[in-house]
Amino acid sequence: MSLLEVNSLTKYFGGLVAVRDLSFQVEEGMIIGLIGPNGAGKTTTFNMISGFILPSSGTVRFKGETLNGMKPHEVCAFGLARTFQIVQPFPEITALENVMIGAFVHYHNTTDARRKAGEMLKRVGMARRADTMARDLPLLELKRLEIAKALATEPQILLLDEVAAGLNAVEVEEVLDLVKDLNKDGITFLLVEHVMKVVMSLSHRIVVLNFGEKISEGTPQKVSHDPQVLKAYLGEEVLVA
């Protein structure tokens, strides 16, 4: 049985066909990329995963669950966290008090949460700025605190949403370092992703959406290759260049 399973995911905004009988497995230990162009449906996919929106039809499972119905505080709790797109802190508390907020997941009190949060910062290259308010902070370690964040509720599985949006190509080197570590210490990864390098590099088997539907799946290598992808991202012209 696969960590996450999705099954015929649709999702109806009014007329308007965001997912259409989407369907793919994300196996325990895996990092799997979600690419598409813009609209394709990668963030309504990830919302519904996560509990923000309820899907027109079709089931998410998670270690055998169902998740559909559950609010995304409850999925979190049962181990599926995710991070955003544009970084989402508490700008005027410090970094440690941020991690301390996905530490209250499952510690209940501040002494365990702070030494929670503590030990997440370390993990992801901040201990030091564990008192800098997070307004202070460049958007690098914004991304780590988002990540800490997430580590902090203790996930099986880890939704990131295009991590390194907006990092230069150091910055970017770091950040793959960052999450093929995690993916060593056993934390899964299901990412969405424009920065073609990141998904490549990183990803074990990639899904590749379209108008909403599924159109390849495979090693990045296949997909790569793959003509019905090349003309999603590059036109007709590409298949006959």
Second form
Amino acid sequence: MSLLEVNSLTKYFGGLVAVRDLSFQVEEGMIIGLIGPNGAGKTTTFNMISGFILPSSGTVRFKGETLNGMKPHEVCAFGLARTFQIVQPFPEITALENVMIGAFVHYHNTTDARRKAGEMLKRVGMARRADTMARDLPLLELKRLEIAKALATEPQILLLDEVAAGLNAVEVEEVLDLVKDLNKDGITFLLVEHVMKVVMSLSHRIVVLNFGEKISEGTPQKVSHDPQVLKAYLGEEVLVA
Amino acid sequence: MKAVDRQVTFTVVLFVVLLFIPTFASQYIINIGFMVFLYAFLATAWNILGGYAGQHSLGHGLFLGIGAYVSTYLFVSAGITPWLGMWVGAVIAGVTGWFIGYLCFRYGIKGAYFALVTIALAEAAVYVATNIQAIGGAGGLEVPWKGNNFWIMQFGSRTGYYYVALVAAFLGVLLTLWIARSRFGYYLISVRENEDAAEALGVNTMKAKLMAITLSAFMTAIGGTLYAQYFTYMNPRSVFGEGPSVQILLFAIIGGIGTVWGPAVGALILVPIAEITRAELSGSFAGANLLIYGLILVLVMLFMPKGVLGILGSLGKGKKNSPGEIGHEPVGSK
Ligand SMILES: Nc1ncnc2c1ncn2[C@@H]1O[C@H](COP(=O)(O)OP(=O)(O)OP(=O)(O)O)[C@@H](O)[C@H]1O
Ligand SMILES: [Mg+2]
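Requested next: the structure of the form predicted together with its partner chain (the form predicted alone having been shown above).
Full assembly next; the chain just shown is listed first.
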């Protein structure tokens, strides 16, 4: 049984089909990439999995249980955490307090939550930023903070929506190394990326979306040579570095 | 942790000191003291919903009025002591708050729309109360004087009321201190700061907001009973109307919303000013206190947009980026 199973997921926004009949699975311990050009439906897929929007049809199963109709906070408490494409800090509190919000899922007392949050900040290399207000953090650190917040909820699977976007090459490497490390610690990942080369080196398998439909799935090697994929990305930047 | 314990100590010491004021102060000062504590308590109650949870109610007069009317009606019609009626009013207000919150939050009403709904409901209460003859209609209700008797919350001198309001304000601040250090408080702040992010991190935002509005309404109604006992008269507009609603929120804003002490500091600054201007200018220049409120509000918003305590708070908390530590990236994606 897979940790996460997406079955025939479909989402209409009025007349527009954002995601159509999408199915894929994420096995425990894997890093799966979900890629596709602009507007392919990647974020919409995340929103459906994490309970932020209801699918028009189809199901999401996590640990064998269906998530349909669960609120985002219930999905999170059940072990599935996500980050947002556009970083979503709590601006007027410190970095440590930001992470504490996530830690409270399992640590109800403030002292324990603070300790857990401190560990998570350290994990993402931001220990020295603990007392900085989130509004004062630069983008790279806000991205790390997003990961620390999600990690504090002790997820079994973490969905990252374009963590690499907006970062320079060195910063991208840093974030990807972090993902690799966390994966070694046993966290399963579903990574949304717009640019494939970011997830090429990292993903065990890649699912490619275009106009809401899955057009390819397989190893990075396989999908990067799939003519369908090359066509979808035509005119975009080079796929493989 | 330590800092908060210092705050508890400070609160207790301040409380004890304030207990002694009536032994030497004039009735005039004690009157101002009562008003400061009452409004500190009311603004503190508002602050839980408005300051911590970020849901700005402009209609807290609704809950104030429920507290005032319920305890007074029970006292007048059934001889039930306000000490008991106070809790009945608080429960009714709490349930009302929960219900309003449920409808608003269920349908995603927030920000300016939430403020408008709360104004409208308080205004509706004015008309409803005006049309219920059992509670005096437009003429209002009077609390009959039954003699100096602690058990019916009636005191021969202002000192008795002073103590009751002091205890209320003291407990309100202690409760806020507890909230500020608890998971509940952090959940309220997360809702205020970013609801989607809070949900994604496992916060039941609906429940947090409902608890905030219920608690806030409950406490405000208790303030309503104190108001009724002290002024011994209410009519629909004097409690449900926009006057008290705006005052409550003004004190909180000027002191600093979302801080433990802000509402109390706001009341401490504004109540004496209001009392003095009312006494000095009421004959020649009616409404001068409102003008002065307005002026102070404009000045505070211009120079201290987070309120008096917000300024002090941001001096002590939150290191800025020290340049050179890490490359400054524009926070482009937000
Ligand atoms: N709430 C919404 N209402 C209406 N249309 C929407 C909504 N959210 C997304 N869409 C549309 O659905 C399609 C898929 O959008 P989505 O955000 O899922 O794409 P994406 O793959 O994440 O793209 P990007 O790489 O730009 O982030 C787009 O055409 C988008 O305009
Ligand atoms: Mg997207």
